[in-house]
Amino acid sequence: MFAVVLVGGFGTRLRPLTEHTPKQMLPICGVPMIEWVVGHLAEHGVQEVGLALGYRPDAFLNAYPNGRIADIPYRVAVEAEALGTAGAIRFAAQEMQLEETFLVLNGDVLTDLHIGALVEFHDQHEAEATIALQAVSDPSRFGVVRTGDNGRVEEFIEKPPAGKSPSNHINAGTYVMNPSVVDRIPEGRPVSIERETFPDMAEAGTLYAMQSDTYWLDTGTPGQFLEANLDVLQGRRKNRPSMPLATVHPAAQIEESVIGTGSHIDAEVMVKRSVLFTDCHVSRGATIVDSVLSDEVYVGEGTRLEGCVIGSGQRIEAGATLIDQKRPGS
């Protein structure tokens, strides 16, 4: 099967970290979270991948330039404006001729959802399209599915008022779709598939939904990425990639961290529940807890960063204390 990864946004909510860095580029322990999405895909079965490109399409090209992403190839649609979720799917889906079922996800969200019976729950109820749900404490932030007994969409509500959601299972982001709902979708406008298809198709009584009790995040924040590092650290994955290689000190402490590669710690350091990407350097003394650091980030002496999330190449002078803060990157 074919499946279409959505890698088109800006990630906004991630700013420093995406300045300069698509989201999906964004390592999860190391390894770019579209590795991830894809590697994901390929153990259940999927053959070749879609990149919807928007935002810095080089810099998937240039990770990847010989054409395949966790051993499977893919191919892109780089659209020109930005289209909406659903205007995205219907350029690729166009650019890509697709012409049977495939699957679409969003490619910042990570989760061992079982792919194949989602195919098989789709063939199963002859839907349309068929979205997987996953069940959540805050379902506000999200948007809502309320189904049948016999899993047919009966209200679809995107972001709807705390404490006014007809259900707590949300759209966790993977759907399968026949090639009839590309033409549901306008040309020539942004068009978002969960304000204006979604509703549209249960209305019309072509869309179905799956519940799902697995691992599950939407990494669309620095707190939730910073989340997604310590998952897979603390075995809440079921897959753990080798460490990257960087020098730390004896002297130092580092608990439930991420150390990018060619990053040093110097003595007397603590990084607590923290992610510090490629070529960091830690200066003696200094103190990181749950806090991101971006390429190149020097910090002084001293320094005490808390809950920070730190652009690329910045420089932290010694003894400076910093908590909740985002510094922009050079």
Ligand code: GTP
Second form
Amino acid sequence: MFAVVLVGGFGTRLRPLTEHTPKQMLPICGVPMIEWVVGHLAEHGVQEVGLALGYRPDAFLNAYPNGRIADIPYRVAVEAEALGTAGAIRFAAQEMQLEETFLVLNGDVLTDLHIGALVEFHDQHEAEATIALQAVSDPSRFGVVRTGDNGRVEEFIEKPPAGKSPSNHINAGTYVMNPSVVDRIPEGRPVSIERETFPDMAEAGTLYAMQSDTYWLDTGTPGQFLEANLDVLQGRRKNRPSMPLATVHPAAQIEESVIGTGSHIDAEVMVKRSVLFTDCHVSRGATIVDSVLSDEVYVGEGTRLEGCVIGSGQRIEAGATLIDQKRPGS
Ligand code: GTP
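Given the form predicted on its own above, what does the protein look like in the form predicted together with the ligand?
What follows is the whole complex; the chain from before opens it.
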């Protein structure tokens, strides 16, 4: 089966990490997110993926010049301007001449979803499109889905006000689609699958949804991105990669953190629940908690960073205290 992976968004909530790098090229335990996503698809028998690209497409093309990601071939469709989630599906399906049922994924979701079960559910119910659902405690940040007994979607509401949600089952960002869905998406303007296409299909009675309770995480905010790294590190997800080659002084304390390749941690440093990308330097006596540091960040002596997101190449001077701050890259 063929899968379209949506990876063209600006990733504004993850700035400054996404200033120069698309979200799906950010590292989860040292491996770009797109490899986790495509690797999962490959394990479930997907034979080829189509990347729906928009923001900084070269980052992908340069990283995978031989036309393969996670050992399966990929094709690309590059939007001249952002077409929204549905517009991107339409554009990719046309560019890639998709004529059979295909998968669509939000490229910023990590999940162990059983893809084969979703496809089987879709076929059995003769659906036009089928959404994977996930149960969450606070659905207000997501697309909420109410289904009837047979799995038919009766209502699809994107980001309902808190406390007003008709269900706690949310759109998990993996879909099976018949090619006819493409004809429902208007051409020539940005279209959101969550705000237009799915609500229309729910009304038409052709949209179905299957519940799943596997590992699932949307990585769109700094807190979620940090969680994604820690989940892999701590084995809450399968396939823990080996994290190589940072230099950590024996008198430094590292807890629940990912220290990227080439980074250097001095004595009496404390790093807790944080992710450092490659080639960072943390000087003596610094404390870093609940933070994400991009590549080549320099942290001066005695500095304290808490809840911060620091862009690449930034220098944090000695003795500074930064709490809940975002610093753009230099
Ligand atoms: P924020 O700006 O922080 O909301 O992030 P985002 O731009 O990634 O948006 P969102 O998280 O809602 O997007 C969900 C998925 O769809 C992500 O994998 C995006 O890369 C992708 N996406 C969003 N908009 C577009 C688009 O216009 N074109 C393409 N090709 N993909 C998109």
